[in-house]
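Only one chain is included here, represented as structure tokens and corresponding to the form predicted alone.
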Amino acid sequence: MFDQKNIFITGGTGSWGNELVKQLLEKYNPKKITIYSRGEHKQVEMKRHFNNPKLRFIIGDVRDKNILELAMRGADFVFHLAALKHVPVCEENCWEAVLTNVIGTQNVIECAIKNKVAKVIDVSTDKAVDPFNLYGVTKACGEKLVVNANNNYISDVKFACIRGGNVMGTNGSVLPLFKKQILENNQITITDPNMTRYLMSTREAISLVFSAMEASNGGEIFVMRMPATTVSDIAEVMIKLFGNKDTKIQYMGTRPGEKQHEVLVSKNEAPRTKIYKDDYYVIIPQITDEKTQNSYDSFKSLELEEFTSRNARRLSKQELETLILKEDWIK
């Protein structure tokens, strides 16, 4: 569906954006891919890395609706990745998080409608479910805006969301941080060893993005059935890979806004959740049309009360080590 199409990616210079562009170029033959982001240095690095004439780079912010609208002209599909995402940063810079994650998302919606884009996929997070921190609250608002955009405006644009958990190797991920701490100081700092977290590779995360773009009728939230692990298991595996018998663990305690366990499908969403293929769940919107509702009638309903990192399939330490060793950043 992306062959000879114009694709627009907000926040496209991050880890998700780089992997998305890589797979778009590997699997499809897009006409043009526009990367819209704030960081000049990251754009230069990405441009040199891909060295592909199909890539177009525009410096801009999703907060700036005028530039966003101009940059999006001619786009067929939009992937909305731009966000302030670090939990402590959002707690300390509340309004900045609102400006990017809420108002920026509404700007994407309005610009997509004005430019008559075919589909928009918003990349959300497990932090948006039963939000406990400001980052989660803003992403939950972003989800609501995107889902409801299908009904709130007279438009042919289809909007949908995906939710992912922690992706290994992304900017701010704990795994590269642990590697850096071990190599530099031979110690790692962890908050709570009993915390559970979803974990997946960037490549797997992007496969969910493609599935959502291809399958969505508008208004759904697609969720990957991600496995989970504990912070202590992550620490032990990273010490095995990069440390030694003298590597120390320093316990810091829970940071502001952190949850003990993450949630991808809440108790309130579970009754509207279908098992979509073997690897995904899809949450049907509360307000939807008959076509969308009927298209999922044949799928089995979720039998769990909720889907959390506590009841998700637990990765063994060997599985976790194997996953980590497959990552490019680990080298």
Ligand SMILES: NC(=O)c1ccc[n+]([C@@H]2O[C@H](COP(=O)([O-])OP(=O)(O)OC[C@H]3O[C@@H](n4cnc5c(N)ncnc54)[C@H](OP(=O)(O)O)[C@@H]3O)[C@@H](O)[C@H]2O)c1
The other form holds:
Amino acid sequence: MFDQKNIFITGGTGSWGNELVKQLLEKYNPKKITIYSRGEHKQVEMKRHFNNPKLRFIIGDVRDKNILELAMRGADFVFHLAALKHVPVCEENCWEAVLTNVIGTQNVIECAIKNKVAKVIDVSTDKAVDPFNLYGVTKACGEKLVVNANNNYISDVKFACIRGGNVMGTNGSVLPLFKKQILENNQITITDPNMTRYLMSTREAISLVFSAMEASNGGEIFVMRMPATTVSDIAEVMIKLFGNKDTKIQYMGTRPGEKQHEVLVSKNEAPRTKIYKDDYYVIIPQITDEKTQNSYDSFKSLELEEFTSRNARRLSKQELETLILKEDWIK
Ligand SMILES: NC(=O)c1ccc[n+]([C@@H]2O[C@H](COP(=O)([O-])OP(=O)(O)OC[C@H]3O[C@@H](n4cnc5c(N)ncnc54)[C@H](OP(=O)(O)O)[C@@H]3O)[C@@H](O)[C@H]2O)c1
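Form predicted together with the ligand, following the form predicted alone:
Full assembly next; the chain just shown is listed first.
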């Protein structure tokens, strides 16, 4: 669906953006991919890395609607990735998080409508479900704006979301941090060993983004049926890979805004959630048209009360190790 199309990516220089561009170029033949972000350094690095004339880099902020609208001209599909995403940073800079994650998302919606884009996919997070920190609250607001944009405005643009859990090796992920801590001090700091977290590779995350862009009728939230692990299992496997019998573990306790378990489908959403193609759940919007409703009629309903990192399939330590060893950053 992306062949000879113009793709526009906000926040395209980040971890998800780099993998998204890589897979778009590998699997499709897009006409142009525009990457819109603020930092010139990351853009220059990415331009050098890909060295592909199909890529167009534009410096801009999602908060700046005028530039965003100009930059988005001619786009067929928009992937909205730009966000402030570190829980402590958002707690300490609340208004900045609102400006980027909420106002920025509304700007993306309005510019997509003005530019008559075909589809917009907003990348959201498990932290947006029953949110407990400001990052989650702003991403939940973003989801609502995106889902409701299908009904709030008269336009042909289709808006949908995807929700992912932790992606290994992305900026700020705990796994590369553990590696660094072991190699530098032969010690790791962990919050709570029993904490559970969803875990997937960037490659898997991007396949969910493509599926959502292809399948969406507008208003759905696509969720990957991700497996989960405990913080203590991650620590154990990382020590096995990089440490030795003297590697120490320091326990810090839960940080402000952190949950013991994450949720990808809440109790309120579960009754309108369908199992889509074995790998995904799709949450049908509360307000929707007959076409969207009918298109999921034949899919089985979710039979869980909610989908959490506690009741998700638990990765064995061997599976976890195999997953980690496939990651590029491990080298
Ligand atoms: N990583 C995960 O585990 C995970 C899991 C679930 C969902 N997500 C979501 O996935 C998306 C991408 O995450 P990521 O891990 O790729 O993050 P990342 O590596 O931190 O990348 C964020 C991107 O957004 C850009 N950006 C930030 N503020 C911006 C602004 N105001 N205007 C324009 N661009 C801006 C950044 O570039 P500049 O700073 O140069 O502008 C960068 O390109 C986010 O929406 C995040 O909430 C991530």
